[in-house]
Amino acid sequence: MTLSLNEFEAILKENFRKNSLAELLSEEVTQKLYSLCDLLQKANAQTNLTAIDKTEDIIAKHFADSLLAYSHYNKGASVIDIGCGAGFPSLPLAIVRSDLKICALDSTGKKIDFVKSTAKALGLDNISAVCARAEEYVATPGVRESFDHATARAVSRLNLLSELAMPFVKIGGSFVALKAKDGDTELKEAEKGIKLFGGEIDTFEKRTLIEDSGLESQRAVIVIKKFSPTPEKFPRAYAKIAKKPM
């Protein structure tokens, strides 16, 4: 990190103001996001965790983007982040929502190792990390339909992702999907499968992510409510899901 905390804070505040996230910032949150950015850049210099490495881009494309749906998680809820990568949205969400209990799930060991070590370094006792494939981890005793929310960002198209996510969610809970500008198209593709997995569309919210340069990117927050159990035959093996999405 070449920027001081004060320099970082100025960029962070301005970006979060533009993205209507300013209310999330406190002295403690700012310090932890500064440390997270520093740890990410240092780790990324040793092993490729993310293509986003510039401080201003990390703030916009990792921090702000991860938090666009922060208000859609119930207070005190349990959340599983499917395909968390290097911890997004898991780590920023754990920092700004200390009430949440988050499980970060990814099949890449080096990324889960980073999430674990970073959570420990930042004193985030509300986040755990698991290295496994979603369609295999859901079969672990006590895991299926045990989370209040599932979430995922930049993983795969919704018609594939919903089959992986919905089995984790309790009846009455929700799957919060963070999608790009074609979220409405993905939602249409996934509607049949969502109903089959026990879900129904609750919210489709268009958002605009504003970067430090002023560049605007379209985003969509999709909330799928779980109203009935997901049939036990789902999720299928990933190869089958990819070959023939429901």
Given for the second form:
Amino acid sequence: MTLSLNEFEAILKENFRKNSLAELLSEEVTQKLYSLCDLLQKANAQTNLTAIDKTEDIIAKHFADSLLAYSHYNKGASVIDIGCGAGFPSLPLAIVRSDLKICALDSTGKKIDFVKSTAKALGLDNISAVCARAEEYVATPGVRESFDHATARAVSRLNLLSELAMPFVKIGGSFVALKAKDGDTELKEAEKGIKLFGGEIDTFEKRTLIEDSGLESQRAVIVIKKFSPTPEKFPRAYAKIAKKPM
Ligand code: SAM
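Next up, the form predicted together with ligand SAM, please; the one we just looked at was the form predicted on its own.
Then the entire complex follows, led off by the chain already shown.
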């Protein structure tokens, strides 16, 4: 990265202040986010991990955006991040919430390799990474309904995503979905499926993500509580889910 730690910190502080996240910053968190940004840019120069590569954009669109729902996870909870890509939201969340135990899941090997090596480099012992498809990994013995929370950002529409996520969640836990401006439309489409998977809509929170330039984008945090077991027939094979979401 071309910026010094002090220069990076100034941009980070200003952006997190605008996005009501300033309380998350400490010297240690700032240092870790600086290292994460640096490692992401270096890895991205070798292999395409993310289209978001400029420091200011990484701070707003990866770090702040990943943390908009940080308060929706119970203290000490286990969280699975489905389709984590290069570690979003899982890596920033593991940095600011050291009490959480996070499993970052993605089907692309090079992305999971990045998450694993970055977690090691940053000394994060509260995150593990698994390379698998969600609909297959959930069938691993001991995995189904074993997480307090599932989360996902930018993976698929909510009706499809709920079928992948809800089987991982314990009864009493929740699926925290990070969505863009059409979150309310997605929620309407997904309502029937959410009930079938044992869930109920708990929270729909409209948020605004503010970028360095001042540009504002609409976001939605959707929390779906799990009230009853997800029937064993879910999740179906991915092709079936994609062809006909519930
Ligand atoms: N969540 C990250 C973010 O917000 O930057 C990555 C988003 S990327 C657009 C979508 C990711 O979901 C890809 O890395 C892809 O490999 C992963 N993915 C899609 N379907 C999946 C599935 N069924 N199981 C596991 N990973 C999946």
